[in-house]
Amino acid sequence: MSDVQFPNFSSKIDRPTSVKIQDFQRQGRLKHIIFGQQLTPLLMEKLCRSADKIRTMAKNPDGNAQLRNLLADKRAMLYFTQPSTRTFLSFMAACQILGITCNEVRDPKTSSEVKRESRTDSIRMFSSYFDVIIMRSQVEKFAEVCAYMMNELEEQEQRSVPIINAGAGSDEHPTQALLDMYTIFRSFNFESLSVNVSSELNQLKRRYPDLVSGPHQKTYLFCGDISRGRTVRSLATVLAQYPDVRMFFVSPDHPSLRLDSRLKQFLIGADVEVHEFASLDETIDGSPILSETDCFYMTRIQREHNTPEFESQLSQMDLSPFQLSLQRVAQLKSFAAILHPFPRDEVVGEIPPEVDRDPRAMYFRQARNGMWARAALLVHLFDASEDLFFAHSKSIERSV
């Protein structure tokens, strides 16, 4: 489908992702963010440090003022032609924190596309007025194509701006993976487990002797709409870069929902231990899978993608084995993080509201983390990390 829509870029689109991501780097820094695999462990560490500094500075008026001056000379186009609430507002807030002026297109009917202008012409036109284009589209591979177009313009010494994939069709959602990883980092950011250990961490080590800080050596459970969940795909490809990671995929046994064979082969090729289950109540090596889980990642069934035939089949399915009830939450480890990219389905109730009170429920913090993580990404794309660190140090000096 993408080859038909963008024939001039088909040779680039058809390459392996591991090859393509080289086109989106610049001297060890991101030029565009299109795929989850671009978020390497080293880059994630840098972005998390920046996000921490931004959130610290935002807590006081002086820090806020410095942040608003950081990128005050930049302008952002939020081209969101696929419905979005959290991602759109999160990026809008991130831009405002950094002083970036924003404009938006939420409906292509308000642009010249109604006059039969091509999508790529629209994006190139936006690049004439703005310094970054943040885009969410239901058109497969569109963000990737726009990044290639910007690269070609740069090679021709014409104006080129960063492209941020904020969700492209059923492809990927790398900035969701970014905020998910930031939440995981903060959830598993245990202080030293051997020197001056707090009482709480002492207790954790006694109960979980193999516990380490960081995303590695963890078991991640993904539940729900696995095959169509671009958030699952993006996060799994990022986590696959960390050592000793195990992944459980729990979904109804239907080809539209269970783990996609291409993602499964990618993960196995990255030395990830992969297991598939048809219920949250299953066991592995005699232990409940929930008791083995360090991070639980729930997704809703994406009914908006259903055909009438599949919707009829789905209405006959028992989805209770995929709901995180309080009884199932009780089986999780005491430090386990419960994540959800939202929105959640209030009818199906994959995570019922009563779970919200559990201290392990991180999904509302996860949503807020998107604001800080995406602000850190913008700082990185505009090569302003040193300016941020300098402003942060000044903010600390003034507060002392």
Second form
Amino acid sequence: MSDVQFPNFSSKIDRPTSVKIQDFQRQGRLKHIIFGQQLTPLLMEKLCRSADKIRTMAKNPDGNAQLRNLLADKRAMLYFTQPSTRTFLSFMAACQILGITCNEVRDPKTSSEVKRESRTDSIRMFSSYFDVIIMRSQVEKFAEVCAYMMNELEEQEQRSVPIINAGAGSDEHPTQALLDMYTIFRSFNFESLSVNVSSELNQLKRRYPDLVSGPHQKTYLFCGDISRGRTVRSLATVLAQYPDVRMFFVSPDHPSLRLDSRLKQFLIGADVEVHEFASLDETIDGSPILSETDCFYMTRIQREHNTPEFESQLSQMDLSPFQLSLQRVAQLKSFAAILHPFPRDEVVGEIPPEVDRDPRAMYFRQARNGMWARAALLVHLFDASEDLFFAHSKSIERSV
Ligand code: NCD
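Having seen the form predicted on its own, please provide the structure of the form predicted in complex with ligand NCD.
Now the complete complex, all chains and molecules, led by this one.
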């Protein structure tokens, strides 16, 4: 629940997401990124292509120098008033790669909010000095409200800048979905195997005859805190746009943790085959759910949202049926990808460190992918994709 009200924007907030997202687009491009649903399959392909180009260019000094020129006239505000390691640092690294100058506010006690300045006034002030505002807040809907505010300013022909939602309460985390999708695209790119290791591809095709590249025709298993995990909500809504997707949700059977009915109805309405389980050892049509899984997405229990009452219930719960032990990893398909947005909980150990050596453990690569994917997003928001493609072809020419 939000701890402030946004009465001026309630009529906008109360609309269905599918209607709202039109406010955040401009001529086929993103104006702000607030919801996972904005990441359409077409846009995802473009962003993955840009991310791949940035990643290759960053491998050599000439490419790096080109990248640093791309958005050198831009300034970014990182307004992160909720704890963050990966999202904050990967956005900062993405800005540095592209030559964008960054500034940050992480503790609102150091800003004029202590003088009773409203959060929306603070954001409007940032927009006076910076060209993009990347924000994480514990206040649900705050990023969305800031995007409406920027739209109104634009209508009044005043200064307006893109808003990037880097995590809003337990609501949405669209840029995490972006890097998760980039990791999924890279993990399920089987054609690339045919060039390098054709025998590996043939083996895979013999073992899994229906195997196709891409996020479609896949089974995704989400495990842990399904209800309060904003990363699950955002990723599931992006994946729901692809055909023949099956989703397994595995969590303790408790209303604070299991799949909430709103997301469930949305997914079913989008033709996703949805199944819920209360242990990783359950079966479907006689097969273990783990052996049916193409992508395993683990999440930690979001303790910061616990009420004291739920905290004591949780301490009595056996969480071992939700732990990805080595024995359970062994049941996954040979090409499966294991993802986790991180941080993982050292005490619960939902993915114990011994799993890290398994080639299917993608979570550290996933975090690094966040830097490339977020750089690609910034390039898109600043309409610099053509400049990137040009710089990329120049840097290839020079390297041959
Ligand atoms: C997630 C978040 O903050 O929502 N982490 C992240 O951004 N990489 C997940 C979490 O905190 O559990």
